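In structure tokens, one chain follows: the form predicted alone.
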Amino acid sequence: MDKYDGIVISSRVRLARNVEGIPFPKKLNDERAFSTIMKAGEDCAKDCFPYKFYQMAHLSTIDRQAIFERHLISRELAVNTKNGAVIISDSEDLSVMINEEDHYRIQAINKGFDLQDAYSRASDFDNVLAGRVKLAYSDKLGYLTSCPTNLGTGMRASVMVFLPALTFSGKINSIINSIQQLSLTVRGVYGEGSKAEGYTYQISNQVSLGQTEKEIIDNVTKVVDVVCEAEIEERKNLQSIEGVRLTDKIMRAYGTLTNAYVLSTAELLECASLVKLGMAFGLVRFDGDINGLIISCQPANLIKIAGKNLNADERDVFRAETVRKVLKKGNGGNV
């Protein structure tokens, strides 16, 4: 079991890359250049792993939203139906966004706390890409990127963490302030500009210039270690202070998920987050992937599961039915 199982949800490493001599996507109007970039990316994927290739223009709004909800593309790429595309490995642990802010954004995702493995897999694709196209690089500035904060290694290493105790206690604000002093940043579930829904945060490096890939990974790892230890300590305090009231709150949330006939996205996130805390305390048993359940019950993914279009009320009913079935199948219950 991962040392921080129940706290660290996933680790991600993203590499931003551009082709030398071709303007960044926002300044590029040459359709042949866009096609060249897409073809080079897909040719690399053929040498690396089984994959699916999607052009945003060929996907429905629901399909694009569903991929976004699964953290495989950004919100910006999801709306780029002019020349945006993505390569997604069949296992969905690696995706390459094409013509987002940069020509290529290679991102590898691991469940649990393992930035090094995520970096290794992203780097493998990067090496293949560098063998096919000449990447924009400066001896002084490193990899050239659309956003100045990505200059240097072009790498963003991030860890998604579940911090209910620090959030409940109000200590999360001082934690965030301390992290920012170390040139790291804290964002919400879906990255920049998103909220920390379900007490979930992303901790990542803020700049990549002047640091090696190893230094970035080591710095983020050290900070996440400290944050996780603080969450563990705060959970002990939470149990001691809240006691019966906290147990009641958790079990009510579990009762809602296993009995509700109508369940909104917001209510799912709130209740599932409390149940996750209950699992960590040994109050609730669930053998399935509750983080995966939360994602699959987001609006677009829920419609994909249903296999038909659903209005908001129909989604809430179907979400409740889906959650009930999954929790029962996963042997959820009191310990």
Second form
Number of protein chains: 2
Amino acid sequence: MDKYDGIVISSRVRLARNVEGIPFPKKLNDERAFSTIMKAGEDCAKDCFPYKFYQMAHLSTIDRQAIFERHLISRELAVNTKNGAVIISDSEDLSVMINEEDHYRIQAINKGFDLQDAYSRASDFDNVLAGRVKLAYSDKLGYLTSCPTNLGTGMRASVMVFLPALTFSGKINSIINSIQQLSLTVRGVYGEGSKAEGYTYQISNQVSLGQTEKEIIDNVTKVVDVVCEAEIEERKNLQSIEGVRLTDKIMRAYGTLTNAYVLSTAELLECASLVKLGMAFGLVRFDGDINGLIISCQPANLIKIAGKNLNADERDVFRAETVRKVLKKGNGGNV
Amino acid sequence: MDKYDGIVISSRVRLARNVEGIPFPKKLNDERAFSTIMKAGEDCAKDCFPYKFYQMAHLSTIDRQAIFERHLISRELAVNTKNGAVIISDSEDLSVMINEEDHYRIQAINKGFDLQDAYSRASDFDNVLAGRVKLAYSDKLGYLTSCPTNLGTGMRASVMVFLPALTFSGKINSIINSIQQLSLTVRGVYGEGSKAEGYTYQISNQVSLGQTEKEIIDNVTKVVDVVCEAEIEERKNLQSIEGVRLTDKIMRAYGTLTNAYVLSTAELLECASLVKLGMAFGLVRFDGDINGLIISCQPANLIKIAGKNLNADERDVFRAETVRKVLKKGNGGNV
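Let's compare: the form predicted alone is above, so bring in the form predicted together with a further copy of the same chain.
Expanding to the full complex; the earlier chain stays at the top.
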């Protein structure tokens, strides 16, 4: 069990890379060049791990949405049905977005608090890529990227953290402020511009220039450490101040998830977040993957599981059924 | 199992009796006369069944409140600490209020739909009483009572019914109207002037003069029959119209009762009422006595169970704990 189990949800490292001599996707209007980029990406994957390769143009709206909901592609790539593509490792711990803002965006995910592991896996793919194509690189600026904020290492290291206590107490605001002064950034679950739903935040480096990869990882790790300690402290405060009212709130949420027959995405997220806090407090036992359950119950993923189209009302019923079943199967129970 | 199990909660018969030659309690100002009435009542009880005898003056406020909550005495008697008293059979299926509006109010309860049984037990006590004291009786008017509406048989036959479907659909209003035109009356759970909380109503005869006891019982029984059939029909409608939304509502209520850590009397009543409907629909299994649970969780009864004084906040916590335990012990479960 991780030290910050129940707080850190996952660690991610993303590397932005471009091929020398080919304009960035936004400026590119050459079908053959787009294809070359795709093919080189897929050829690398063949050397690395079992994978799936998808061109956005060949996927249904639901499929593209489902992959987005699972954090494997960005919202922008999901709608780029002209020349967007993605490589997804079978274990889904690595994906490479192709022809998004940059030619390649290599993204590795670790389901714990280990940026170094994510970095080393992203880096492995990067090395293979560098052996196949000449990457756009300047001795002065480092890797060249479409957006200047990604220049240098082209790296974004981010950690997804679950901070209900700091959110309830409102202390999260001053923490976000401090983090921003350290040139880090705090975002919602679905990246830039998204809200911090489910009391979940992404902490990542703001700039990628002028620091080594190791410095970036160390810096983000250090800040996440401090935030996690603050969350632990605040959870203790919360329990002593709110006491039975908080237990009541958590257990009612658990009662809703295990009994409701109609459940919206928003209510699931709200209740599941409280139940996660309840698990951390030892109030609720659940051996399954509750974060995975939340993702499975997003609209497009739910339709994929159902194997047929469902309208919003039908989804709410099927979501409730899925959640009831999973919570029962996962050895769930109020303690 | 009763035909109207899940609809009829209980049947009650009450007989009002007074001793000839002694003014009605309201007009009486003679300690010795009050004592005579009490003593005669208790002497009868000795001949009838194991019982407890309580003078209101000797009971704490909580004790008097608790007995009231259990429908064994009226709100009026509970506050009459001058000369009010009550005899309660150990099985609590018969109580005799002494020096309430009349000298004696004999009340027998049957936990099902059987007014005849309740009447015959009330009548047994009445016969013993008539052997000990000369009851105020006129050949023309029948039994003489403090309030003219009780003249004649001095009897009120009432059936407590649980009518959620008729309440939800609003059809209860026209039913109440029709019942009133048949010289019957519909009231809330705690008698005259009380609201129909928990979708529960008391149907009883309005007048006791000009009809025999048998006619009154037959009349009330017939009307309750019709109302129960209407409720059964309406439950079917409700299920077909509301479908999963109703199931959701019921199961969320069950989830609240089995998980909440803070529970008010009002929320318990609301949720338990939905769960009772869920039991009738086969959605929830519970082998215990849910109506008994609701009564045990009324404020004064809860304090009696706790064995110590509890303020309102403490009661809400203890109530939630009690309900969780009972529902688990009672082999409860969502089906």
